[in-house]
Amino acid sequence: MGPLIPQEIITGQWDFVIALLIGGAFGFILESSGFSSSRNIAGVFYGYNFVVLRVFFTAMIVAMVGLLYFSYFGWIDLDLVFVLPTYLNSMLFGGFLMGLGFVIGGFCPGTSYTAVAIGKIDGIVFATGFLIGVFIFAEGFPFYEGFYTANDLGSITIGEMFGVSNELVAFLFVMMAIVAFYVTWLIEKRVRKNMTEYKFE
């Protein structure tokens, strides 16, 4: 059945109603999971709070999944879903420096909206600093844009980059969350019993 405007079950003029809806959801869910705070979101870098690794775990893998079994239900053709093209040195580039944006800043460009949307003077401060880099980017793109296309993998897969199938790829993913997840609940425990140990002497 799906994706509905590639097969034309509804017209794309649906698009940024679907997206103005999904955008206010994904807000919603930011904010119930405490992600307009700098310090949740700061917390996976000092061991203390990992709600960011669990929830974005916890979206990827019921996202991969539920595509896996709508596919094998006959209700979403993945051949028709879009996949972002792969330009591997800028992605590993813009990786680092989002990275670095997190653990100096607190938030991602997505986060800081969420803080900005509740009058968090840090998260205004952030979103500015992110729509002045956006600027900056548009405006000196002809001069690495070289750079930014190299390496072009085109719309690949995980499971097509390793010749594996998209079910063990999920396979794998769940695994690694399950790991992931009874791990940072150990250095969880660990930090903050040594940080209320300090806190007490």
Second form
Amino acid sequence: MGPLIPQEIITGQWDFVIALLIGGAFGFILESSGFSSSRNIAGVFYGYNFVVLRVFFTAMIVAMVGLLYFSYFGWIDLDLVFVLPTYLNSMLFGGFLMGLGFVIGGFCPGTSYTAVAIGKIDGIVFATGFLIGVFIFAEGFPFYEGFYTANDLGSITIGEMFGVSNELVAFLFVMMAIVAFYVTWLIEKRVRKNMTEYKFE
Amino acid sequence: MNKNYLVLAILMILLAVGLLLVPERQNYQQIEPEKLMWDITQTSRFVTVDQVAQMIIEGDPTLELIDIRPVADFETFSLTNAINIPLDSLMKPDYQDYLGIEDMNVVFYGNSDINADQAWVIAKRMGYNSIYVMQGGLNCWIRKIIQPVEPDESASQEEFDLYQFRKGACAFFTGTKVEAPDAGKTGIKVVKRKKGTAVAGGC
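The form predicted in complex with the partner chain, contrasted with the form predicted alone above:
In what comes next, the whole complex appears, and the chain from above leads the way.
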């Protein structure tokens, strides 16, 4: 039956209503996971707090496995689900830039808004800078359009790229996530033992 | 380590292993039965032999004629530029490229309506659009285009026009000589009442 809008079960005018509901839920989860604190977020780079990695990995594997089961039961047609096109150059550069922003600013775009929502001044500064950045990027887009669209791989998935099934990719990611959870738990334990400034627990 | 995390991690691993074990599902996009029912009861899928003849003569680039009869029949006689896809091979992957072409109107035809209509239903179930059936099939084609019957003298002007068109089409397809339209007969305006619609189909 799904996805609902491409299958014309509901009209496209529901887009914004659904976006609002999902956005609200997303913000709630971010805030309750402690993402409005830049210490939690930047902790992943210093090894004392891997909550970012855990939350996003969990979200990813649950969505992956869930969607594949939905597809198996015939509740969703994965061929109709939008897949973001992969522009290799801009994604590599963008990933690097985002990581830099993450460790310097202590927020990612979504979490800066949860920080704004609870009145954090650093969050407000970050969100303002982020909006200015968006404006500059949009205005100057023609200058770097060539770089932006270079190495266009199209709407490709990992399974298609390596010629394996989506189920196998999901399985490998789950295994990777579980291993990552365990390893980061060990690192956290070791780093926190030598830490005196901050207590998280 | 928190026991809950351990339980959740094991659950996640089991679910992921389950994904590897479930048989692959054919994600065949099918038309809903209600929609198919609606489409079948509509007559808009039919095109008349006259429309097909006109499109062939005009060289309509969007027309894609598909002959669903067996190969032997196709080789004996077929319409201009038709492609042969026997009904039993319609679902073969080799032929799928012919069906889903953008902006092309696929017209199925057989000796009569029945096989072409079956092909239409199968193609519709496979999710293709812009597909049509030539009403009456080749039998109707022979009767109307190749051997047109002159209408009665009391017939309407439209019927005479259609007859002239069919004679011209016949000449186009068979290469026979075109006789000049018989002004004596078509000229007589003895039309008593005008029939509302042009003769279309009816085979």
